[in-house]
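The form predicted alone is given below as one chain in structure tokens.
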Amino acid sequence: MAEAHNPLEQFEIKTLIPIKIGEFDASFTNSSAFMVIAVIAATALMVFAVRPRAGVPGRWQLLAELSYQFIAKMVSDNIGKEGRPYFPFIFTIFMFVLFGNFIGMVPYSFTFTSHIAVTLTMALVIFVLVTIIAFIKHGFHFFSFFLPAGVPIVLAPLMIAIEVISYFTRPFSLSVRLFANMMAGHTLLKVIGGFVVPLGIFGVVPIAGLVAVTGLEFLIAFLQAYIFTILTCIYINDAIHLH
């Protein structure tokens, strides 16, 4: 019985379709399945919700348009007009993380954003692309990013070391923030939910707590998608303007 209520059991990766390529395990797992579901759900919202193009938009079309405007404003505020070419990439990141977080709130589903392997892979892709953008825009002048203007020569070695370490730790801080928040929240939900049945009629207290934490977790799910996306915008802005 104790094993059934193990709060970490919900994060277990399970193979659905085993695929072996030599020594490489490319199996289709429950994590892969819910990534596909998140992509399909986000695509369906954006494609089918706006297809009618009604003069008075329905709730789904309104939601799709608000999502588009929300990210468009985020890109404009944090990157400027130079950020327009990167809007599709940024919008895709936001929708993928958001739907992954929200779908993971459905009972008996799986939250792939609670795994460091997933969030770190996304963060590394962003890191590499941002670095490529910086080199394309500025060439070797990009290295001036690691020495802020006006720094005394005597402090240059220290500042360069700090800036280089800060730059290369970006993907790790970006990935850990998302994974840790989602994992902690879902673990807390599982722990509180485990007290409901054993307490019988007194389970009303953990039920109330479960409802409150669930509402908070939905808010966190949105905020983490927002933070992940806005940090991506900031990194792209740094690559373009070398701030």
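Numbering follows the first chain given and starts at 1. Under this definition, the rigid core comprises the largest set of C-alpha atoms superposing within 1.5 Å between the forms. Everything numeric in this text was worked out from a predicted model, so none of it was measured. First, how it differs from the form predicted in complex with its partner chain.
- With the core held fixed, the Cα of Ile21 is displaced between the two forms by 2 Å or more.
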Contents of the next structure:
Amino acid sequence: MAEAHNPLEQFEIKTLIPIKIGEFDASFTNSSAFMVIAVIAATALMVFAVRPRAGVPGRWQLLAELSYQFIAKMVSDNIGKEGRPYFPFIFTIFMFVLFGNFIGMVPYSFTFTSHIAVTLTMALVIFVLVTIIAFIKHGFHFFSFFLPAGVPIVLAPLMIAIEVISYFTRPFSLSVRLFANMMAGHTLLKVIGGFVVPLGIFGVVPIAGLVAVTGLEFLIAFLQAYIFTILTCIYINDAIHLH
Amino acid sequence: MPQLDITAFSPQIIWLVITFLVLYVLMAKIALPRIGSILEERQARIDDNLDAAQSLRNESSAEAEAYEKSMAEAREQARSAIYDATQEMSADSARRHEELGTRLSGDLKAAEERISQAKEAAVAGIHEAAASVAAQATERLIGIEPADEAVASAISTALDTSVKEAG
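For the form predicted in complex with its partner chain instead of the form predicted alone, what are the coordinates?
Everything in the complex follows now, all chains and molecules, and the chain you saw is the first one.
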């Protein structure tokens, strides 16, 4: 009984199809299944909804166009013209995280963005890519990034230390923010849900709370995808323009 | 916490990489170029329509201007025609007026002449009549036929005096 109501049970990774590649466990799990569902859903929206190529868009085509314009504007506002080549990558990140978060809101589904393994991998890939871009664009001049212009030379050691630490903690703050938000929200929903049946008739109170928190969770699902994406934009902008 | 189960990391990361790459390819190669071209097409169409509307507007305003111009010309023409006609008519009437005046004054003169002739004739008649009346009266009264000259002078003296008295 206590086992079944464990609020963290929903985050359990369950192997659906065991696959082994050499030493590595590459099993198809519930997490993988929902990643595939997210890809299919995003593709359905972005590819099949715009099939009619209507001059006056229908509902779904409009949604796809708005997503495109939303991210295109984010890229041009935060990076400028040089951000153009990174637009597909940033757009894919947004869609992947957004659909992961939203599909996770469906009851009994699995939220792959609530796993640090997933978010940290994404954040590390972004971090490495951003650093590579910075080196390609600026060579060793990139290290000037760690000492903002106009800082008194006395403060230089301190500033460099702070900048280096803040630079290398980026992937962790980026990944933990998303994972912790998603996990906390889903755990909260589960905990409040656990009160409904034992309270009998007074269960309506936690149900009202559940409705409110579910609404909030939808907002957070979008907001975290937005934050994850815009921070990626800002990091790429830093790499291209330094300070 | 299931999230910290290290053994579950590798399948997640492997499938993350696979699905993310698939989504990236689908977005970068199919979805985004397609939507971009749709948006561009629409923008181009909107711009074209705006251009067409602008040119139509220019055209129509030129038409309106031409219409205004021809209207003003016609109005001017009408005004000058009315002016000419008025002028002609007033000249005509003045001429006729003058003609009438000359004819009337000619008639008046002729009439006056006839009146004065009639008057003279009448006056002369009065003298003769008065003379004959006076001669016959004298003859009846005194039985002497007075001389014609004496009667005539007396009559004319008397008539002149009475005419003077009558003023």
